[in-house]
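Starting off, we have a lone chain in the form predicted on its own, written out as structure tokens.
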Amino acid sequence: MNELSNFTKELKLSLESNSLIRLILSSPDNKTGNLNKITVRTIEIKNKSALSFLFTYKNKTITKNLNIEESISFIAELFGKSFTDCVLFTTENDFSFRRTKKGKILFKKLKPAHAGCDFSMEHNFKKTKIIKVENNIYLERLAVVKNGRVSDGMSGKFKQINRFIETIGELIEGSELIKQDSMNIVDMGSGKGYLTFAVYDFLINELKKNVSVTGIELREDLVEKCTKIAFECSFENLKFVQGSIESQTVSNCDILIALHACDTATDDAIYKGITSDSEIIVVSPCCHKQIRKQLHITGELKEITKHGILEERMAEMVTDTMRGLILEAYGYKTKIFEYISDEHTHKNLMISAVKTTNKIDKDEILKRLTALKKTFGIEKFYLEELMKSNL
């Protein structure tokens, strides 16, 4: 296939000239499968260039590293047989390839989207995602690490921290923030600060970004403790303030985080993320009382609510689905997934939202929300009411 040869040629040239930033394979032929896309970037392994493949599935991600030679043929095979869209980002030009149903490959040469940005191999998210335990003051003070090793009983917490950092890295990579050197992050309900410290550490010391991170926490003793640890770590642009999520005024926020905020506090956080025009919103909901009280299901589905545990899970699914719809209606590409397995924490559902420039049919999405509410007998949805109040 001549068009595929042209694709392979451009890929080889970008690798030979060291101009490859990343390559994205998307729109799989198998629409019902679990694999959504593959992101490829250059890395170094033992002083030799290689390509790292990030396979993004609906509920997990897998990384695979291959040498350059086998990578080229592997990518060509994937594009020729499994994916219909491929975008090649380089420092000189971007190239868009699309395979039609008849097998013809359409080709476009575009202006470089990341011109002037530093995309050295050291900026590889997968390579730098692990939070180091050696000489890590904040992990020592938070009892996650002792004598340079993960403390007994804290391996689950350490895995949770690293998985969250991996998630943040992936979200930044897929957003406009990848082009920015400076970021403002707000963590609403920061608690003991495990993830707040790790986010700051990762962005400042690994990705070399100029960031300001604010942890907001209601409990004064935790605010004082985290402030002291931040001072010990010389984390100059990390601060902790006392207050509730609902009472906080948020502005100029690039990334808003709210993990395990109970019931409607998650909605307050999402609302503040949307209205502050955050590029990325990440929440991990906890409790779903507001919707569970309203559930009024008729017909065959009523059988589910006879069992308390199933009714609770139904309330969780309905609430978070509606949250996802609100985020989509207000211009975000949204994903709901399990970010770490149940063995480490039961509070493992995450909603991530990245601002998109795609055209959004807000009215159509809100109609779907209304229909969903009707199905489950829901009269008022707190987040929806908040958004209406902002109009």
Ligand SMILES: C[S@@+](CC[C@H](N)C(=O)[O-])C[C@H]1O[C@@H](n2cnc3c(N)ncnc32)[C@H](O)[C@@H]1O
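In this text, rigid core is short for the largest set of C-alphas that superpose within 1.5 Å between two forms. As the structure is a computational prediction, the values presented were derived from the model and not from experiment. Residue numbers count along the first chain shown, from 1. What changes on going to the form predicted in complex with this ligand:
Relative to the superposed core, L54 undergoes a Cα shift of 2 Å or more between the two forms. After superposition on the rigid core, displacement of the C-alpha of K359 between the two forms stays below 2 Å.
Comparing the forms between the two forms on their rigid core, the Cα displacement of M154 stays under 2 Å.
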Second form
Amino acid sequence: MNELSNFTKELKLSLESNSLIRLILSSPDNKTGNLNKITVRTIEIKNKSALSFLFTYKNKTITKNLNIEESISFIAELFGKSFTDCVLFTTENDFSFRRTKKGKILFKKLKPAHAGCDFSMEHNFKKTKIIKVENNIYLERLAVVKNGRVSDGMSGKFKQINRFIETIGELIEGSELIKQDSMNIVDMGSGKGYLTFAVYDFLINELKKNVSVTGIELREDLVEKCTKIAFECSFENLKFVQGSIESQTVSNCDILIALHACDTATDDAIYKGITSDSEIIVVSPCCHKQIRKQLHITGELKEITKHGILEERMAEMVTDTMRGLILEAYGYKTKIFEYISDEHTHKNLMISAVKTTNKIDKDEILKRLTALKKTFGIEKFYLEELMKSNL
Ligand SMILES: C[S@@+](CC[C@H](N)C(=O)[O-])C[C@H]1O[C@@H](n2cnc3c(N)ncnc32)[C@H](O)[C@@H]1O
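Since the one above is the form predicted on its own, can you give the form predicted in complex with this ligand too?
What follows is the whole complex; the chain from before opens it.
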């Protein structure tokens, strides 16, 4: 048996036994252009197992889902021809494969890096579960879990929580924060606290960090409810504060989160993140009214605005592109991507920003922002105005 078939055998086995957690193809040879890495994980589409491929290019990421049969030959071909490293993470063992210049495949069996995590089937869907359901007080109180199982109708929410935590974990791993033992996190517009509790739980119990997490929320009833649950969980350094995002004074913040805060509240959160020098900023925008009202498009692009839904999507794209530019201009490596499939929520776009030490040509980036505004007839971009007010 040649070693590529050994690779294919381990891959098939991990899929048949539902033990595959993740597969990463890296170290591309020069045939892949700007494609740097492919991350593959298991998902469930209409009750059938499938694999989700995240293609990471130099400046973008693309997700593609394939069924299991076509995935196996696709992965083997990618590893055999285009990538020299592949790591297969399973619940039993991890496997590292390296293709040498002469085409020989070196193979190592390693201890499982994700041992102890719960990756079992739950409610007929299979996926990586970082957040455990057993004895999980906050998920029970928030009705995501009932009697130790994900509640009916809450599998999408549970998946969203796990995917978000996975994203936060990856961002921390790729930032200077991984070296810190303690960190401060602010979650703006924390709502019912699903993600706030999960972030605290993950950082304390999985990453073993000494964290302090604060949820900021307008609604007093939600603040009271979350405070009570935090007490029941003995989450001592998790607190919820009633107030608006815009009125908060934020300092000493390492990670700023704002998921689905309405309209310009997302801009206020980004502003607080930049001005408090947060290492990581993660936002998932909600509605985009501020720019939609101002769009004044001429020329061929006007065709798009004939259809309300397309105009709305255009406003979303323009707003988030401008947010990305502001983050880049102020020293953040920024990515915009779908963090979860849109079958669970259509508010699935995420802007992640990690502070970079790379040299930034702020003026050049702001010129690009001005040109973009001109193309779309935008007079004022709220976040840009906030940044100007800080000068
Ligand atoms: C759609 S919920 C999202 C909750 C949570 N971030 C999540 O993704 O599960 C938005 C929450 O943000 C709060 N919110 C909206 N605008 C706010 C503002 N300006 N300041 C503080 N909270 C705000 C709302 O009350 C609501 O609870």
